[in-house]
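Read the single chain below, which is given as structure tokens and is the form predicted alone.
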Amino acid sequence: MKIHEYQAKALFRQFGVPVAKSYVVEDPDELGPVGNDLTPGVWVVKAQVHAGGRGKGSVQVDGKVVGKGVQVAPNPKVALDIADSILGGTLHTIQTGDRGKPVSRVLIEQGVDIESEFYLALIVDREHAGISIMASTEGGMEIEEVARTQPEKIHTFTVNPLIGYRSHIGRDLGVEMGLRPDLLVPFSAIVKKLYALFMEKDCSLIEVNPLVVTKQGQWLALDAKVTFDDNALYRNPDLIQLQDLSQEEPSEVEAAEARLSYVSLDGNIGCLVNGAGLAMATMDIIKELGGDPANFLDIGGTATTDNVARSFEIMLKDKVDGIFVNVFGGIVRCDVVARGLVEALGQVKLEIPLVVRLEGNQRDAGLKLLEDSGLPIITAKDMRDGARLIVEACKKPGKGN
């Protein structure tokens, strides 16, 4: 689960990580009272959306660009004007796609005199079975580009959760980065506090870019990105209230409510599959044959007729040009899937190609249900045949084109 920057910084404050003074505005009527608290000087206005690249992205209101997602204001009045102009708009960045993300909140943060910028992140590292802490002197830059062109500037230490954090870790990272002696102790303290936050709240990622040292020698987290492990939210139920559903794809929200694994993509061929591995293989073979998947949809191994029908309805709302149902019956039976399809199609008029491949548990019974339904369903003999049939049937360009 993702949260906004202002929410992540509230957690930083709770764990003692230093951040700049800031105010969150959700309604233009709040700008007046906030303005009374803004001191003279530079302020930075940041659109609060679940996407990176805000500084390069553009905010649009009624189709007109009104500014970028992150803007520097020379004084409080300009900051308030900027906030007023982008509130209620839609931010478009390289990560949001054509739809963009609604700007329902802005963060007005006090500007600081920056001496140095750094990158700091903690992430679950499955390869090394631990929590990897990454730090770099190349703060403010795209870390992927740094990793590609200057990998020696990224310093990493993996913490074994069974052993836990040790005080030397932050100090060693600081030394590797070449920090001045007077900066080592406060840097090490920040790393330790972020690790405590990571473990206590079951995070999957904490990223600070940039983490800065001001000209006054103060460390500040000028940005904050935090995501949580969905499977562990039951241990921190208070975090669920931080979720902003307006930032999520409506189809993905609906699927989550139905306990389905659904990710919307940019293609035009809907995929209904049981099992994550089979879903990935299905998307791969569609791509190999020249098609473009519109989603990742895994109905799982315990799907019911209702789940299948709901899955089908969600895909149709996502405006696909065709659907490929690829099911290997094991725990979930092919006749259950077939019955769900028949029920779903009984409620809508199908105007796009539907290819179904069934194999495994109760395959024959499932195929008979589809045949007896009289519905316009194309059955395939195997996965490759099904992928070929749906790709050939979908001649329109994908949603992302």
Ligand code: ADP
The other form holds:
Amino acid sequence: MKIHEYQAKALFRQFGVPVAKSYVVEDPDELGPVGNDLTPGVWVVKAQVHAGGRGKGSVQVDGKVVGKGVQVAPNPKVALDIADSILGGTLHTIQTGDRGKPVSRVLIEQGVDIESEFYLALIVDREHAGISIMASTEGGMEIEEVARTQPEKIHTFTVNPLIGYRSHIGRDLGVEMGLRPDLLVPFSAIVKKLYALFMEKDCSLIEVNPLVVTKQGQWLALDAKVTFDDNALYRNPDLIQLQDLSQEEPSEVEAAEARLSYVSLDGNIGCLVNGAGLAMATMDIIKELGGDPANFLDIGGTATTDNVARSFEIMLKDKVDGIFVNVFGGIVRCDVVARGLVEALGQVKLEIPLVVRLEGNQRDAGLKLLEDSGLPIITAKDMRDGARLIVEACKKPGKGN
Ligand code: ADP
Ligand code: MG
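Next, report the structure of the form predicted in complex with the named molecule; the form predicted alone has already been given.
Let us now look at the entire complex, which starts with that chain.
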């Protein structure tokens, strides 16, 4: 589960990680009272969305660009005007996808005199089977870019889960980054506190980009991205109120409510499958044959007619040029899946190609149900055949794919 920067910063404050003074505004009516509190000087207005790259992204209102997602204002008056102009808009960044994300809140934060920007992150690191702490002097940049061009500038330490956090970790990272001696102790303290937050709240990611040192020699977390492990939310029920579903893909929210796993992608072929492994294999084979998946929806191992029908409806709402149903019946019976498809197609008219591959438990019964329905369904011999058929059917004219 993702949360907003302002919520992450509230947690930072709780754990003693230094952040700049700031105000959250949700309604233009609140701008007046907040304005009375803003001290003279520079303020930075930051759109609150679940995506990074806001500084380079632009906010649109009614299709017109009104400014960037992070803007520096020379005084409180301008800050309030900027906040007013972007509230209610849609922010488009490299991370938001074409639809953008709604700007329902802005953070007005005290402008800081930055001396240097750093990168600090804590992640669940599967490769090293532990929580890794990554630090870099190249803050403020896309970390993927740093990893590609200057990997030696990223310093990583994986905490041994049996030993836990030790104070030397933060110090060692600071030394590797070449920090001035006077900055080492407070840096190390921040790493330690973020680790405590990570453990206590069962995070899957904490990313501070940038973590800055001000001209006055103070460390501040200027940006904050925190993600929680959904499977551990039951241990921290207080965190659930931080959820903002308006920031998520509507189809993903709908699928989650129906307890289906749904992932939206950039292509044009919808994939309805059972099981995560089959989902990956389906996407691989579609790609291999020159197609591009728009999403995958995993109906799981215990699908019923109802949730197959529901899955299909969710899939049809997404912008797809065709759908590939690829099911291997184990515990899931192919006839149950087929009945779900027929049921869903009884409600809506199918205007795009639908290729179905059924294999395994009750395959023949499933295929017969599809055939008897008289629906314009293309059945496939096997997975490769199905992928080929859907890629053919969804070819975009002139794209040559
Ligand atoms: P994003 O990563 O989404 O672009 P950030 O919060 O990192 O958003 O802000 C982008 C950049 O704006 C930062 O790298 C920093 O240089 C600058 N910035 C952000 N907050 C402040 C602030 N309070 N004072 C001064 N500069 C800031
Ligand atoms: Mg940032």
